[in-house]
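In the form predicted on its own, a lone chain appears below as structure tokens.
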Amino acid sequence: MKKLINKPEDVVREELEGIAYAHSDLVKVHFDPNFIVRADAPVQGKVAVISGGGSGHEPMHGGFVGMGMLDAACPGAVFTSPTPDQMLEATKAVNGGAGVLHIVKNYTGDIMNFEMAADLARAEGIEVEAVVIDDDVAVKDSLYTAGRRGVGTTVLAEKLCGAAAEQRRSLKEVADVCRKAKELGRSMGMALTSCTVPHVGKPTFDLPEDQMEIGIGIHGEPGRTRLPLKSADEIVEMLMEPIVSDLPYKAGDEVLLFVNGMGGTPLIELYIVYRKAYEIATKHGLKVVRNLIGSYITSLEMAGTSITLLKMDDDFLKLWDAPVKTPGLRWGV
């Protein structure tokens, strides 16, 4: 195992000293347990919006921490779950009082855990209303979940909700804005390697040279099927076609199309897999408004792609062009 790294039991808590020390102007670090709100935290009267998950995806999702986006993140151990005690803390740091949203990947963990932690929240009387994305279509169950997977729109409704919260929307508004992308979006990825965690020592899987996996999970699970490794575009038809047919969308509907990379992934890849995505999309008579092209949801430094396309509308297009400052994500300020 080859990883810049001094011991693997001090890889979180060693990544946020680096955190702090590197963003101090955008975001404050708690450590025991550990959590990162934003700078300002708490803004009174505004909504709060917190996510979390396992550590292994930089920069989901403490690298959107920051004003426009989150104002919590809660990071496990690598391809952890946080625990309630981090969510319940948190969720206290950054209550302005007019109540908190958790935006949940469909982990099973995850789910467990932000449950017991808003229900913690509810008792000391903070309002909480919890989101649970599910947008991956590659396989209904896996090793983490019971249903779909929670991938890409994650990011996305995160951006979104963020910006519904600047605008001092209510809790129920901020959480309908989420409500409505998880229902909007789909993604589906694949790996052309695996990824090693740090305290295990060795790969997650066994991907031969020659082979790709297609439908992986972001914590390194196996996907839908193994294949002989395959050319850019008909990889990315293999990734589309399963998105477009499960959309509830239209010929002439606005999206936005979202080509994540999984940790080792070079940029030049991902504008060709962009390129072809934009064009199935075009295809089938839908048109791309917005885009997000880059490594935002990593699986440490697994090779591969995933691709989500979310329908957009005014008031999404405005929600997404809204300034954001995080040390992952910027624009407009």
Second form
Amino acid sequence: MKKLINKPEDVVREELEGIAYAHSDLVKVHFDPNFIVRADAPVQGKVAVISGGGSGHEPMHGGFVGMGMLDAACPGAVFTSPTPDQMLEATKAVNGGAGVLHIVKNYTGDIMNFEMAADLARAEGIEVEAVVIDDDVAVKDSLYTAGRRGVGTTVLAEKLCGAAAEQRRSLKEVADVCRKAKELGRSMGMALTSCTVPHVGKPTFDLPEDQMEIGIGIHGEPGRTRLPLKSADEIVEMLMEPIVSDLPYKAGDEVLLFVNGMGGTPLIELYIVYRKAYEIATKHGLKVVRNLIGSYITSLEMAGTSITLLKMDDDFLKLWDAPVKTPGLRWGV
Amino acid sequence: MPVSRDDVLAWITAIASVLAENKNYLTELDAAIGDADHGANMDRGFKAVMNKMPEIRDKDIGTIFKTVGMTLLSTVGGAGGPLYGTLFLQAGMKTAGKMEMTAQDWAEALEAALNGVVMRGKAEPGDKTMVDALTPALSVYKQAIAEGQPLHIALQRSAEAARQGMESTIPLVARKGRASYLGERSAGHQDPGATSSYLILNAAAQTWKNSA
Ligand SMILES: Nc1ncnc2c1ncn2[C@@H]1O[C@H](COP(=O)(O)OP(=O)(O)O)[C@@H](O)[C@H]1O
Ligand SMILES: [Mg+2]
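Compare with the form predicted on its own: the form predicted together with the partner chain:
Below is the entire complex, every chain and molecule, led by the chain shown above.
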């Protein structure tokens, strides 16, 4: 394993220390329990938006803390959901009296830890709503399973909810924005390489040079199927077709097209992916009205990509274009 | 002899060392069908529990179990944290104030613990989770004491049932937890959580050898 780290057990703490030095104008970092809050928290009278999850997905979530997006982020160990005490303390630290929204990705551990935190916060008199994002079309939904994973739509939902909260919408209204994003967003991802969790020291799975994993999540886990490597255009087709054919898209819809890098894929390749994804969307009669291209929800150094489509309307367009000022996403300011 | 408070402390210590020994093994199992963190998570949790030892050494069994549960809850994370946290918290409620446990007390504690895990994770036997090890461990234990077996024999049978339950997860297609995202590909691998549950219950059988 070659990594720019000191000791595996210090990775998350030292990353957080770096963030604290780098972005003291935007965020404050708390240790034990670990969480990041925007520098001016709590903002009185504003709904606070919180997310969290394992580390290793940077810039998500810590990089999205700041004006117009998240009020707090709770980083767990690498690929391990954070613990209830982190979310509870973060919830208390950002509560400005208008309630707190928890944006949770659909993973068993994340759900259980966030549920326990929400129960504890409610017991302390804080109004909490939680919305679970489950947008990964690679996983078949079923009553009997854990359901679809939460992936790319999470980033978009955090932006939209943050903007809605800045407009001083109520907790229910901000949660409605999140539920709508969850309904209207779909994603799918693939990996060219595995990745190495620092304390494990070797790649999570072996992936030969001429093979790829289709239908991956964001934890370096193997995907739904392993296939011979194909060209970029063919791969994008394999990702886009299941997304577009999974409701709710129909010809004439306006969409946001988000091409995400998994951490080890350069922007030059992401634009090649975007090119084909844009053409497929257009072929299906979808109008790409906004986009996001870059590595925003990653799996350490994994090479690969995920594609997310989000159906847009006037409200979503306004919320998307609203100013945002975070370490990882910044415009309009 | 019933299980004393010191026996309980010895069990907790034995869990910490067996999980440390099996850290890489559990992580490898999790790498195959999950995200390669179960061993590290459990080891981190029980190391934190060991740091709490000085303050629980003179407490009742209920307080010891509750402290273990709270510590796991705040240090393990993932699915394992809330599930094992709940398991020990529920066992702690059943044993509140007790300085020793009879064979029947352990049956009730284990039952409450399993119910807690099921309530939190909503998994059923056959979903390829720790429930597949815990469920037969409880029923075999209860059956053994109903037959009048001494506690240490019941525990041995219970650990053996947990081992079989753990192995029974190999052919299963996961329906709960991260492994479920793999669909059919999860078959052919042993579930990491069922494995840690077996190790934990086996540690009890090993530690409480002289209990009746
Ligand atoms: N809903 C559930 N009910 C019971 N046990 C579960 C459930 N989901 C996952 N598990 C157990 O948790 C184990 C994984 O734990 P761990 O790796 O610590 O968490 P994570 O999956 O969040 O990385 C699985 O092997 C399984 O036994
Ligand atoms: Mg895991």
